[in-house]
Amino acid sequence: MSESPPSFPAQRCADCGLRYGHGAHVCRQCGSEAFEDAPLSGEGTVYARTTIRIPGSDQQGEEPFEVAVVDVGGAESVRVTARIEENPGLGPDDPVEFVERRNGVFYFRAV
């Protein structure tokens, strides 16, 4: 029996309920500045993926690495940009699971 992935640390606007995967300061739907934690299932699917071969200065030495746009959380999903661990062959609609957030970056891996 496999363990469930950790929950994904999403937020929700306290006034209108719009969910966010990355931290927001002002709700793009209602303009509220009030947010609350609203964790989601750590299961997701790849929307798009690419390989970074020439990274920014803060990621020098880590190349090449995989970056993907991931829909995470099921029915109330949010779309986030994330690093993919250990599987450069992933593509659209492939299932992934949340691993952790490290230095502000979300990490997922193939299921």
Second form
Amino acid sequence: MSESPPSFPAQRCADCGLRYGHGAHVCRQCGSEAFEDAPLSGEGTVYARTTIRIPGSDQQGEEPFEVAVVDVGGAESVRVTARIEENPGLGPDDPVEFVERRNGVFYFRAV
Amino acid sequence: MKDVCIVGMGTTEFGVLDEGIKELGITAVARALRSCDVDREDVDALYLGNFVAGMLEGQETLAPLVADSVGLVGVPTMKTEGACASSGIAFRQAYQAIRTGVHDVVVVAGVERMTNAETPEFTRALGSAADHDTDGATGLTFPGFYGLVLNRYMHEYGATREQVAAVSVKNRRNGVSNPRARFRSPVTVEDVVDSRLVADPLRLYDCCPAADGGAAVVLASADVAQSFTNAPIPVLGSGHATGRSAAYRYDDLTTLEATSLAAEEAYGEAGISPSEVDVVELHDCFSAAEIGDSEDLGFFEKGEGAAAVAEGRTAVDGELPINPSGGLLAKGHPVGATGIGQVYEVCLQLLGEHENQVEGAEVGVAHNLGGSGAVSTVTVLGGPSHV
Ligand SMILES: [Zn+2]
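Form predicted on its own already given; the form predicted together with its partner chain follows:
Whole complex next, starting from this chain.
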């Protein structure tokens, strides 16, 4: 039995309903400044992945680490830039699940 | 609308240089002014592209400092910034100012000094072109962004690592004979695919080297261009567009739409199609970037760019020579100087004076791209017979 992953903390524009994975201050579609929580399923798919081996000064010592563009949330998915935990072999179309948001960064792992 | 021409140009070498940021700018501008019959009194404005002088050298206010140092007294100046497209944007602004009759003669410069910085500081400074809150927070670097692009490109189009490596092989080969290039030794496909990983699947020889350098051109309205030189290079079209602000913002990471939008505008203004272009200097900050750029600029169908390079179609003697200068991969990438450096190389081609001359080059394109595909400029230039 596998437990379902934690839900993903997406938001949506309170006026036009456009969904956001990364937060927004102003809706790019309608210009509204009002947003509401609209959590999505934490199930996702890798769109593209890379392994960073030469990091900038803020991530010194963490290398190598995985960064990926992930589609999360199933049918109503949003696309986010995220970190993948300890799965250097993942690539496009591989399933992942949301782990947590830490210091503003979304973390996923292989299913 | 007035027609606009390039009437003078100057550059430093691109490489590891001792001069400071201001000196690189002064040298490039002075050489551009000396290359033509423009007096300092003729110059109406100076626009200068630069990216990280403030962060790496603690020197800002560059445009007026350079202007005053070369004896341009009292003219309006400004610095433009758009990461790697910083001086492409400066060129565009000067072009618009002349086209609309605001100015007649504008000096455009680009300058950057990078090799004096330690790698982490350098990587962090470059990374400031990414969106801090999203891509930046994950630790995604610029090689990382193009690692994502290449990962997806290979997945969608079945391009091989060897085909992609052919970009670096071609551009390093072209750089051998370019005295302005930082790298002047060739590499093989094996060298590229065996070099150390930087941001999978990108390896060291897929990445352009940092460099120091400055480049400048003098733009003038066509009405007065002939009084400054007998070989003015007409600007046939110019485009400037915004793209996506971060990796996750792309529906299709294999197309950086800032480039295709800027190209559409530039080709439209020039009244040409991509098939009429004879020579191209495009933004090959990474091998993967050249492949995508060549498709976004309309030279190849989506997914065919990698095979085109591997088949030699973009070599100096190929059907469409791309980066005969050696590109950023061989010349080096002094970020703020890159856009004008490309324009300089295309001008040499159109004057028939390039070390890797493309026979009969009459129409050339310079393509500059900044950030995560966030901004692009495309410039179409013609031979002197087009004036
Ligand atoms: Zn909205």
